[in-house]
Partner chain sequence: MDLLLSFIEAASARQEQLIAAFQAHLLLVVVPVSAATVVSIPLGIWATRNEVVEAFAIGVANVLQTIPSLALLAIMIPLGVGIGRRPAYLALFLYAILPILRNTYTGIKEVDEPLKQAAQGVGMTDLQVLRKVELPLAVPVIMAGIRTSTVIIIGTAVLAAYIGGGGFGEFIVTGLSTIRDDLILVGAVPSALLALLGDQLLGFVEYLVTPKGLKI
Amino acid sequence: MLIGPSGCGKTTTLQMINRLVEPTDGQILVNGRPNTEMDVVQLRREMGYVFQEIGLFPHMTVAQNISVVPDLQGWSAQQKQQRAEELLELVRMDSDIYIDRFPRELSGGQQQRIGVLRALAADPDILLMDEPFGALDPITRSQLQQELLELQQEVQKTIVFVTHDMDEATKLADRIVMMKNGHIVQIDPPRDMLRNPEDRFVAEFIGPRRMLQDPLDVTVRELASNGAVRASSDLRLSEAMKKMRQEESDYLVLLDGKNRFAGLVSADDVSRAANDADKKTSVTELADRQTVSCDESVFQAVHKLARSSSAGLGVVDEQNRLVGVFTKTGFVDILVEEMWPREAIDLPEED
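Please render the chain's structure by itself; use the form predicted in complex with the partner chain.
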C-alpha cells in the first residue's frame, strides 16, 4: 500500500513496475527478475492495472472492456463472455443489465468496478491499483473497499495499492509504504505506523490520534498484535511452559490443525496447573476461547475484554482464522502510546 501526498511519486512507482515509465536508476524485481529483462507486453498482460483515471475504452461495451486482456491472449468468445459474467457477479452487478452497456451509461462507482474487473480478467498474480476508489462518495467507497477485502480473501493476489487516504490504507493494507517527494519515509504494518510514526511528516499525515477520537472507527484488526507466540493446541503442559520461557512470552496462542484459533493460555494458568496435583495433560483445557471478529471496532473489543476474565481475545476472520490477538496488557501499551506518544513527550529513547 503506497500512500503519500499528491505528487510524491505513487503513480510513477506503479508506472515503473508496469514499465510505462522507465526508472533512471535502480531496478524493480518482479518474481525475483528485473522487469527490464522481461518482454514488456507480456509483463503488462500478466499484471492487472487499475488506472487512476479509470481509462475505460468508451467505444467498447462493459464486456469488451473487461475482456481486453483475455482478448489479447486469444481466448475464445465463449470463454470471454463467461469470464465477464462471472466477474460482474463478483461485484454484484447484474450481467443481464450491464454486460452490453457502454462506459458512459454507468455511474462513477460502476465504472471503477469495471476498471477493477478489467484488471482481474486474465487472473494475474499481481495487481496494480492506483487510487481505484478515489473519486467516490464515502458510502460507495467503503462498499468497494469491503468488496476488495472479500475478493482478496477469495483470490489472494499480490496487490500494490495506491491511496492518499490513511483510513483506506489502515483498512486494507498489510504493509504501508509512506512516501514523500519521491522517497520512502516509512514501511510498516498499519498498526505499527499508527503507533510509531517515523517522524513529524508521517505523524501529521496520519492525522490526529484516531483511536482515541473515533474508537468506533478503528477496527481491532489494526490494533491486533500478530507477534504473539503460536503453538499447536495439542501441546503438553510441560512443553507449553518450556516454549513460553524460551520465547519470553507470558501467553501462547493455540491453533488447531487447520490454522484456526483454538484459544489463548497464560503462563500463570499453565504454571499453576503444572503444580497442581491432579494434572491436566493438555493446554486446550486451560485455554480461553473468547474471540472478536477482526472487523469489530476497538470500542466493542475493549468492552468484551473488560467483561472477560481472560488475558486476551483471539482476533479472527470469518473463517475463524487467526488474525492476531488483543490482550489486556497489549491494550494498555497501546493506550499509553496514544495518550503520551514518545516523540511528543521527548523522553530519552528506550530501546
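In this text, the rigid core denotes the largest set of C-alpha atoms whose superposition between the two forms falls within 1.5 Å. As the structure is a prediction and not an experimental result, all values here were calculated from the model. Positions refer to the first chain, counted from 1. First, how it differs from the form predicted alone.
Once the rigid core is overlaid between the two forms, P58 counts among the residues whose Cα shifts by 2 Å or more. Once the rigid core is used as the reference frame, the Cα position of A306 differs between the two forms by 2 Å or more. Superposed on the core, the two forms differ at R104: its CA moves 2 Å or more between the two forms.
Let's compare: the form predicted in complex with the partner chain is above, so bring in the form predicted alone.
Chain alone follows, minus partners and molecules.
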C-alpha cells in the first residue's frame, strides 16, 4: 500500500511502474529487470490497472469490458467468454445475469468489481490499483475491501495499491509505504507502523489511540505478532525445551508439514510433560489449537482469548496458514502503549 497526503507522489510512483510516467532517474525492476528495457506496450498488457474512476466502456457489455486485454492479445471468442464467466463467479456475480449487461445497468459497486476483473482478465502477475474504492459509499467500500482480500487468496497476485485512508491500508496491506513530498518516510507491516511510527508526521497520519477509538475496525492481522518462534509439530519434548531456552521464548508456534498452524505450546506445559513422560513424546498432543481469523476484529479476538485457558491464539488465514499469534501478554503490552504512550509519560528507555 502506498499511502500519504495528496500530492505526495503515490499515483506518480504507481504510473512509473508501467511507464505511464517515465522515471527521470533510478530504476524500477520488474522480475529483476529494469522496466525501461521492456517494450512499453507489452509491459502494460502484462500488468492489470484499476482506476478510481473505473473507466468501463459504456457501449460494451460486461463480458466485452472484461475481455479488453485478452481481445488485444488475440484470444478466441470462446476463451474470452469462459474467462469472463470464471471471473464473475470469483466475485459472486452470476454470469447468467450480468455477463451481457451494460455498465449503466450496474450499481457503483458492481461497476468497480468489473473494473477489477478487467485488470485480472489476462492473468497478469502484477496488479496496480489507484484508490479503486475511494468514490464508493462506506458500506460498499468495506464490502469490496473484504472481497479483495478473499480474491487475493484465490489469485495470489502482487498488488501495488494507492490509498490515502489509513484504515484501508491497515486492513489490506502486507506492507505499507508511507510517503511525504515525494519521499518514502517509512516502510513496514501495518502492525509495526502502528506501534512504532518513524516520526511525528507518521504518528499524526495514523491518528492517536486508533485501537481505543475504533476497536471494531482494528483487525487481529494488524496486531498479531509474526516474530513468534516456530517449530515443526513433530518436535520432541527435549528438543522443544532446548529451542525455547535458546530463543528465550515462553512458547512455540507449531507448524505441520504444509506450513499450516498446528498449535501453540507453552514452556510450562512442555516442562511439566517432560518430567512425567518419555523424552521422545511429541509436543503435538500438548498444543492448544485455538485460532482466530486474521480478519476478525481485535474486539472479537479479545473476547475469545478471555474465555480461553491458552496463553494465545493462532492467527490464520482461510487456508489455515499462520499469519501470526495473538497472546494475552502481547495484547496487554499493546493496550498499555495505546493508553499510556512512553513519550507521553516520560518513561526511561528500556535496556
